[in-house]
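Shown next as structure tokens: one chain only, the form predicted on its own.
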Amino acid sequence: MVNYKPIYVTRPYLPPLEELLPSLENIWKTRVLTNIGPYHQLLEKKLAKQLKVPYICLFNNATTALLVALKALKITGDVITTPFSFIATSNVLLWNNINPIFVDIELGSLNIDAKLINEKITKRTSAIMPVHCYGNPCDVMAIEEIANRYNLKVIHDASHAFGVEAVGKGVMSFGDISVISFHATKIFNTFEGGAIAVNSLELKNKIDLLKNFGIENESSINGEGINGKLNEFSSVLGLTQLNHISELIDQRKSISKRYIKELSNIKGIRFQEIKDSIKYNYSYFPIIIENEYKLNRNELYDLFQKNKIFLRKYFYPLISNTPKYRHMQSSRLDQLPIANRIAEQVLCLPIYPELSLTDQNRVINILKEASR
């Protein structure tokens, strides 16, 4: 019997080290680690310019930032959101106080359905939270018209969706607020880390000093301001990732299409559903494993940790089946049937830019053997 090395689901990218000690280097020399040094303000313009927004607000991490996001908007009350993300979405409405009110999905985008939206608004709603699921931008037009029609604010939690493009304009371009992640497993990471991208200069220095304790200067504060800086390490690191980002994404692309080629003509297996218009980022591979395939999910999960492949059941458990929301009105089964259904189903394959094809062909083979 083969002994295979274990294959995960996502591995970090890191630049060549020595394209990095330059920079290390003039740290040691300068003593600026963090409080928004020279690195940290240039990756800042230098991402602006990569995902296409006017400002970026850079942070330790995304769930920071989305803390930030709703206190700087001054969200309270109600706010749409969807089940089929990661925990973090939800959370921070409860950090803040705030009511989540869940939304089902749509069966092909796995996005929240903006049809959907109208039902839930009452007095209490201040805004919708949409999720670009694995970077899949959401129905953006239709919820902007939505936001506009009760004067809602838009709160886009884009953490996978970094270089995304729809409608021919950056994603995180859309709403009031978009959030990223630069958390070490995503397409583009500064070990931790994250961002808010704005339309306006007033909202950028108003989240900056959220961001920063709320020191306005020496003589001035402004006591709600939380730490929520980027430090001048992880900021580097950004900076090389960027010289490379085009080359991993064209090499994500090439994985997926591969998975694509050699999966669908297999029965019970279905693909997330992207438009030909939207400029993606291959950041996740969910596949949707349905009542046609030999086994179901989670027999299927153990198959491949058997063969130590070890894949992501991502989204599950369902954000409103974790005990702090399964209480929720929004939350019954009946209000979210296409969301629950997904959660069962899903499985998140391999993919990186230093996947092999060996180990592509490892997972490809294993889901052809167990569908006979």
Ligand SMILES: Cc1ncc(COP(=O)(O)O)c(C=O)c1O
Contents of the next structure:
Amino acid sequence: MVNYKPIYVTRPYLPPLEELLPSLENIWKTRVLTNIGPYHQLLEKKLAKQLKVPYICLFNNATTALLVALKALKITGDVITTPFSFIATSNVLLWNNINPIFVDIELGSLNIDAKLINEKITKRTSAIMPVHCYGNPCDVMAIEEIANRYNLKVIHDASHAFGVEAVGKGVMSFGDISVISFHATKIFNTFEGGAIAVNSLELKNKIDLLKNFGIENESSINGEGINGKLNEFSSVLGLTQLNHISELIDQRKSISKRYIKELSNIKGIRFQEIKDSIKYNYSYFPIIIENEYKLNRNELYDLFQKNKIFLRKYFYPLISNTPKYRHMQSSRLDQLPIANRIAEQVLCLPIYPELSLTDQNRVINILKEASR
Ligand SMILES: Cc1ncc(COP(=O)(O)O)c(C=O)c1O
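Please could you give me the other form, the form predicted in complex with the ligand, since above is the form predicted on its own?
Time for the whole complex; same chain goes first.
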């Protein structure tokens, strides 16, 4: 057997080191390492433009950003959310003593099913927290309509949605707050990092205070606050990476198109449905392994492992089936049939700009051969 090199589901992008050096030398000279320094301020401005949103508040990761978002909007009681996400989406609710109320997802988009939200709203509901799953926008308009009708806040977990546009606007401009992740595995990374997008300067100022311990100035401390600041090193990495982002997304797009072309005739494999009208970022490539395929998802996952291709079962286990959540009323299997089914069928294929044609072929050939 050929001794293949391993392929992972992603490989973080890093810009050429020499592009960072002048700014890093400047940091070494000035010794301004953090505390909302000049690179932090510049990255906020550039990201607002890039993501087509009025204001950006940078954070050290998306989890802190989500925690602060909930505080800033004074969310309490129950929040309606999706179980088909990374665990952080629900953990930030529990951490703030808020109850997640899970709503099932759509079979095609894999996003929260807006049609099922109404029936879950009670007097305790204060907000809806959808996720743009794998960067695919949820039904932002329908959710906005429900939120307006019941006077609820909307916090979009846009962790995967860098650069995505829906209804002709930056997807992070919808809702009261959107939160994005710049973790190493994301298409735009600052090693660790994240951001909140908001539509008003007033809310930005409030969030900026909350993420800096509540310190207003040298003699005034508001008290409520946490440390959510992004450091200057990470901000420089973000600024440098921004110069490459459109090229990186194009490279992902061509891999995604190739997978679709090569795999769409295989019985039992289907893709997430993404509307033609949106501008997508190709951040993930999930496939759904249905019963007509020769192997089930776990068998296929094992076969890839044997071939040194390390895929991910995002998002398995379903949040609602994990120990902190499974006792909840809204976690019952009969309430979440589609999310439970997809969590057993989904597999994310490798997608990243440097994924070579040869490596793409290794992935495609395994899927073709195993289907025969
Ligand atoms: C949907 C979702 N929400 C939240 C997070 C948390 O992001 P971070 O790792 O930046 O805290 C992640 C990420 O990794 C995610 O995928």
